[in-house]
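For reference, the chain that follows is the form predicted alone, supplied as structure tokens.
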Amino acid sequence: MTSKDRITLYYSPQSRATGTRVLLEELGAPYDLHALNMKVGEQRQPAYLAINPLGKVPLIRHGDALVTEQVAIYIYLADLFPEAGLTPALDDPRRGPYLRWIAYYGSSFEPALIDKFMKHEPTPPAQSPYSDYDSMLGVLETQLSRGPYLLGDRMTAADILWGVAFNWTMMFGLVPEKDVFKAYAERITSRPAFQRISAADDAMAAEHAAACG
């Protein structure tokens, strides 16, 4: 890969975006980060609503393409680096699974987790994208209850989504803590990446708290 084709990732710490820089941690790829202050409102400047006009993290660049979404970024990235290992091949029986997980994060997770958080009167379940709450995480549960990952015993960037989702979701109290996700969001928690970039972020959070003095 030249450095024309070098991942640009606009990032602010301890964000959606967080999981996002682990991910590229993971896959070995050579990315800059392009860090936005969010403390300040630089994500709500016209310079970054320009290429976002959501004014969110993570976004990554490589070459002429911009990628928005959180899910879409994880699949563009895992794809672009296949000797990774943290994506099954088109042909593999494991891609579909994959994708699924994938995308139960974007249209079930977040929906409900947003739901439960602003306390919104619970949608039919007929209606409503992820059911209702229990069962969309009970679906979870019993899935990870299976192995070590949501594809058994393989790892591949759904888990570092996952992972890092369940992490910071039980710590503030949207995902109770059962031994099950606890478990989980350890293993990926646990890795060097994570705990490199977790260390990174606690520094780059600070020098953005101490711009707003």
Ligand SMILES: N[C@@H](CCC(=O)N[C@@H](CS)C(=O)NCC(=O)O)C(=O)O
The other form holds:
Amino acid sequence: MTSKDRITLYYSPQSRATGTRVLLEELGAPYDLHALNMKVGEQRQPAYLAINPLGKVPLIRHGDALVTEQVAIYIYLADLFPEAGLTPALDDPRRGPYLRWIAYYGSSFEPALIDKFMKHEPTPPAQSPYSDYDSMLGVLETQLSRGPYLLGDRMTAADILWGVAFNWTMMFGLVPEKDVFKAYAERITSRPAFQRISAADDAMAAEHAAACG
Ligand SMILES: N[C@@H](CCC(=O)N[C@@H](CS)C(=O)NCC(=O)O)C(=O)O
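Go ahead and give the structure of the form predicted together with this ligand, now that the form predicted alone is out.
All chains and molecules follow, beginning with the one already shown.
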């Protein structure tokens, strides 16, 4: 499979799949959308569960490869298009930190976010995958304060993941609107790729809502 082979993105607007679509645009990747109307539960129909038993988006198909999980998808796609310059090469000293920040999203940030959203009783730090919410977020704040991007001066795919995530989590009040987070998110959301996909998402979300009757 090469970067010339088209990618199919299984997609719902205004969801965790939005960032993947922004990344595809930033990479200049050839892709097709397979939209699922979550308002009518298409992600839980047998046809989709057959390829993603969890019924979640994003999912990408590239040849015979099916890839779920944002962190895997971001690493996969950015590596597929190295010429876009959004991934440090294997021998680049930034490669380790790059992987760290992408993995941190799935392993620490998301579990913390859901615990906060659901108002779960905090797990003792030693047993929690993310220690505690404030420590988890504090680590990000410290890193982003060095800015402008997670790895310094050059934007990587990790920043698309995190910029889009900060944007929606601040919107939902799950992350405090600190200047450092706002400025960081704006660096990504002000880019043409995000602006394009955000407008397209508004239109698709309206179509999906209308299809509910
Ligand atoms: N662990 C997955 C989570 C993806 C996820 O939660 N997707 C949500 C959209 S925001 C979804 O598809 N929800 C539909 C459902 O569960 O019915 C990832 O990081 O890719």
